[in-house]
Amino acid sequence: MPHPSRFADLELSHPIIQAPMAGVSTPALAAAVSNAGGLGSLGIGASTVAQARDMIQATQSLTDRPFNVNVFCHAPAVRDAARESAWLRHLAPLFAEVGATPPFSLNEIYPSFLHDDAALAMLLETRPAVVSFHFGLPDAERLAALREAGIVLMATATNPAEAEAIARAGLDAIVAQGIEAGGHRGMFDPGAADERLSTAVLVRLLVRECTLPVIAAGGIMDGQGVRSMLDLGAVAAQLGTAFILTPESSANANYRAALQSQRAHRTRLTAVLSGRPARGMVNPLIEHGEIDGAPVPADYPVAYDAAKQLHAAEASRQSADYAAQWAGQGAPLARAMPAAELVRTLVAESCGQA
């Protein structure tokens, strides 16, 4: 039988969740949002266990309020030497442009939580209030261990079938990720047909079909957007791109400048950067990877190794043309202000006070 949802036990003052955003979220950002009455988040999917522990403990030292820790539950990469070699050959001209030689081979740069016993043990030790899953769900044994530790559990769904699986697994809330969302699309099977539902349509479907609380995610940038999702039946709104320009995020100067430029008006969902569909601001790497006749990128996260090495090579020349700069379709609406001020602004706007 499904477990009763414990999402309401978090007692959030405001129905606002800062998206985890691995590589951008920080303890300072998560704590600021939680201290302001929302739910801050850390994305540890690309971190080592030691790095993740340090981030969680640092956040716990900055707030006594609940915060969320997000992990990746992708299927381990399918290694294909021929496919990976073809992808590196395709990227060779870009490496040459920055005066670098393509790597001889690629690596699976981080493991999936599905098989990471050390990461599970670390979460059971540190016990964050919330753990959320992206790209799928861990097995019943891992879910039971986290639940027994008193941790509230959430997972991303991009369609009703994924939401049904989350409900059957006994989690506490569903993050309904619409096609507008920046960063990696949380679909369980990236090879399956994707209806590409908007956030609004997905929220309405899940509110009608599911008994679990539904959290809206994708394209929400201001309080009016938050209010519209609450009016559609969501219990909270999750915002990612909206928090990138806060001083507490770890976004670098190039990322911030791009988000405040005309580039923010062009985002694209692509597998070129990492090997899985993800939405970011269009750059020359995306365009090169999608030209006619381009080979299929290496599997996730192996392709990400190539993109990161290419960006590292160009960074030595003070350039960021090939950087993965994730952003949702609402990117032009991003505002630069401290995280706590942004939460207060969102709340005021959602109440019609700004």
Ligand SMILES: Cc1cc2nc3c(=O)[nH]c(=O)nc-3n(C[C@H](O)[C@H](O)[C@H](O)COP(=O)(O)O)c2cc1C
Second form
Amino acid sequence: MPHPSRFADLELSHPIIQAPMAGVSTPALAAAVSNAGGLGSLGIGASTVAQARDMIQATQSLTDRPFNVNVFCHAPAVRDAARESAWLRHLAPLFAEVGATPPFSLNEIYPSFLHDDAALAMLLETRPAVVSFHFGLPDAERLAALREAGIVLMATATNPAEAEAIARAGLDAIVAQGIEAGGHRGMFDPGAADERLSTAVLVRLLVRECTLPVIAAGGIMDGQGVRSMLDLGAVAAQLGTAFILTPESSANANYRAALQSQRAHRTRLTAVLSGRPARGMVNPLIEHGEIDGAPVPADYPVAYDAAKQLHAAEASRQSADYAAQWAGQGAPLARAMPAAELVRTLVAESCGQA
Ligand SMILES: Cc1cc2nc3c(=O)[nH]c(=O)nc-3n(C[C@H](O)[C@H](O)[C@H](O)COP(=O)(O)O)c2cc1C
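Would you generate the structure of this protein in the form predicted together with the named molecule, following the form predicted alone above?
Then the entire complex follows, led off by the chain already shown.
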């Protein structure tokens, strides 16, 4: 291992991490979790640098405890005009249904951290205690700059090869994301073969094969789930879907209602919404995007532009049929309670006290 891990230096009171959730996690949520003794997280992957700075500073004003800031390290989109217009043509009937015309062209709606110097400078200036990476790793120079600023570094792995790359790059912890997980699958190369390992199997493999601390993510909804991951050798559990129904999240009323309905029982890993595999509650856009003979969606995050525009067009009619409502397989187990209470409940359950 190139550097000793500094994960333990965070001195978390509880082995519970609230997952970064771009568009759902907020300063209030991250601070509440950190103040309760876990590790709160912000997802800034889809934010501008100015929005991200504001979120980090707002969180710093709400807690003195460590929190995590997560960025997206995807390969920049491969632009392909023919593929993009075929995708728009395929979505045209859905746009028509909500009284809109499809856009003429699509955009890469946010840059990758791999080439975002302004985002790096902002992180070095605001210095959150932890920075985590999803979809890959930045280059050695960027990693060294963040490490020298005293920032603890973590990254998502969905298989042992990605975990090995994370260890080789000298990070402090590996987030082992199983196939159950809600939101985007953090695989480095979405075109590569995927063994779709469960959280339990992936954690066990990584605990056996890696010397870095392993954080379990995917399908963990209660303290019993946290306990089982600790028993498998994880140092902490990272929960996303479990925190969506907290009042501190920015999930809207439609999303909350869906998560508390029968729809929570049907999640699917699909590239239709954004161009990369991600798990969310099944909706008519996913079903239309996956029908027989459908074209390949535009590349990530270009396809996301189409989905977001479609949802914006329907939103004026108070409809959310086409909204991306990310959720993991454990979605029906999500509970509506304040974030600090959820952390306390998870701790009590994991100790067999609830
Ligand atoms: C709404 C939502 C948004 C997410 N956004 C991010 C993100 O911005 N960055 C990231 O690394 N992971 C993101 N994830 C994935 C989580 O980090 C984590 O892997 C996942 O939530 C674990 O599975 P669970 O939802 O079953 O707990 C997101 C998950 C959800 C549910």
